[in-house]
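Okay, so here's just one chain, in structure tokens, the form predicted alone.
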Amino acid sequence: MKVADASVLVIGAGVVGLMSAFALLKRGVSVSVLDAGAPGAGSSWAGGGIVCPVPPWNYGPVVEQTVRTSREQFDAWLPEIEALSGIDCEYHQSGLLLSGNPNQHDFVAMSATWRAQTSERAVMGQRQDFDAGLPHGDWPAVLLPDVPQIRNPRLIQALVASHRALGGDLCAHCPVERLVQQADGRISAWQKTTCLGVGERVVLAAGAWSDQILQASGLSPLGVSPMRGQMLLFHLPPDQAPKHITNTGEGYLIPRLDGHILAGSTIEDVGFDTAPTPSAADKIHQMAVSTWPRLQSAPIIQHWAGLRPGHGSDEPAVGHRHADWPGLWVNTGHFRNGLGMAPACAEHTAEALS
């Protein structure tokens, strides 16, 4: 097979890896991307595409600022990505509605503290003030009207197409097991005895599998581990769907423009098991119906699971981590905020490596 040879070799074709490649290609850097499966088939496809931590007051200022910077990058990059690919990623401000019940004093207190400290536009009220279709209309709620969402499967398709349009190389179904630092300082990627690619520098963006690759390369791990998340997909006529992304503390609903509604999500420490389970489907279905009763009779279109790259910190692992390998850069461990932080982390990576 052909060995990928580039200035920068990116390991992982999820949204983090593909956006890092896009930012580098825009700077005229030659890039090859290797992925163990189909591009974006892991957590990037399985996620919901909310460009905001949920709830935002559970995360620190680094995550919040990174997501804010990512929104600016989305605004700057998406017109070009969509033009190169011909794919509408459905990036739009649907708003995020967060609510609790009258007994959840921590919801009111924490949201008030957060609203006093953030520049995010936020409106406090009751559920009925924002969406009459929600049950318990007099319960407290906060609307963040500027929060956007993106249709992540379309974003992945658009990034793959724009990557190739900009001259990038992409090898799907090329699982990298380990990295080797060569005598000339370049880094090669290997699957057993086969060299898959060589780069002057390498960006490790392999998500939940990043630590496996590091350890097989004789390097210390970052503390990244797989955390399974399961989702359900419903469909309603668009005028019967929630107006906003809606989170009640038990889960969330994400309404797409065409009436599809994503419901999730679980957090399960089950290793690399990606099998959906009936028990999770039942739990998510109960949450979805209690949040939006019209879903009681809505068909379940699909049920799936993905593996988020959990990290010991809410902050991702981005930058140099191994002094003896100056050409190795990591961009992983984004946990539940990969879509929200990917553009900012990609731009930071490209600035450092170009």
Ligand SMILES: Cc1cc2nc3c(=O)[nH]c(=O)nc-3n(C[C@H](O)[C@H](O)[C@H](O)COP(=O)(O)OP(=O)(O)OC[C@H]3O[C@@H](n4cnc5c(N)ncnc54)[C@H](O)[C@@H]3O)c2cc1C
Contents of the next structure:
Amino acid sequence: MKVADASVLVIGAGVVGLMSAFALLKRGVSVSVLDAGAPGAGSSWAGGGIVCPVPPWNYGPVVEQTVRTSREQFDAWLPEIEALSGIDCEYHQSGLLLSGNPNQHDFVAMSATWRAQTSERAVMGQRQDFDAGLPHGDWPAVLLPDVPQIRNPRLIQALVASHRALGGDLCAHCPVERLVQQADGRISAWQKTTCLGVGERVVLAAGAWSDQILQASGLSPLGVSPMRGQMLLFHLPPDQAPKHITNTGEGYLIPRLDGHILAGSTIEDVGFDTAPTPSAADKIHQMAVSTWPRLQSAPIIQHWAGLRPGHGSDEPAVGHRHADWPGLWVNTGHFRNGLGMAPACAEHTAEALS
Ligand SMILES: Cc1cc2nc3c(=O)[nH]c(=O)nc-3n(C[C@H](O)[C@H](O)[C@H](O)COP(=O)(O)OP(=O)(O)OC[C@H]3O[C@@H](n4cnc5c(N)ncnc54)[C@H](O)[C@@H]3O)c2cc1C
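Here we have the form predicted alone; I need the corresponding form predicted together with the ligand.
Below: every chain and molecule of the assembly, starting with the one above.
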């Protein structure tokens, strides 16, 4: 087996690892990425691609600022990623409509306060003012028209292709069991007795699995743990689908440009079990149909689950890890907002390493 040898070894080819690699490659740093499976097959493929915490006023300033910076970064980077890969990631402002039973969710009051603090655009009204396909009833609603989404499986494909186009090395199906700091300060990545790669620096971006690697390397864990989330996929003719990402407080619908509609999600603390369950499918289906009644007769095309890298709080763990391991950096623990926070965290990591 070829041993990856680069200035920076990135462990994990999810959106966080691949974006970190992209930011480093753009600075002329040589990068090798190692992944246990296929790139993006962890949480990054399974997610929804909303580039905004939902609802945004439930999150602290770190998450909000990171997502805001990421939006600027997406604007700056995506044209290059799409040109290098030839893949359209469907990054667009579909807007986020928040509308829920006012007895349970006072979206309007909360969004008014939040709008005053952030100067983000927010339009108040009744839900039917925004989308005629929503059920009748006088429910107040708030539209955040500038919220974007990205088609995350395409983003992963585009990042892999642009990584290779920029000269990056990527080894799929290379599970790293532990890291070893060598006498010369470089760090090697091992699977049993096989050395998979060596780098002057390592960025650990293994999502929900990050703590397993730290512990096997004799280092203290970060407190990152898997949080399963399940999704259903529907399809309607595009003119029958919701116009905006629609969140009722019980769940959300994400309409893609071609009529596919993602419905999610659950948050389950069940370890590393990625099996979708019939009870979650029922619950999400009910939420989807009550939010958008036209889905009643639409077949479920796919049902899947992914493991978010939970981190206790909503803030990720980004930065230098251990005083005795100067070459080890972490970029993980993005929980529910890793697609939305990846570019800013990648840029921060690359800036610190170059
Ligand atoms: C249902 C659901 C909906 C979501 N919706 C959104 C959303 O709308 N917006 C948003 O911003 N975020 C969303 N998220 C969260 C988002 O998907 C994650 O925060 C993000 O994908 C984390 O990226 P990551 O690269 O850290 O992790 P991952 O994508 O899980 O990547 C980690 C990688 O590390 C690899 N790995 C693991 N162990 C090893 C090892 N030993 N050696 C080498 N490689 C290893 C894995 O194979 C994997 O490819 C959602 C998540 C889920 C599950």
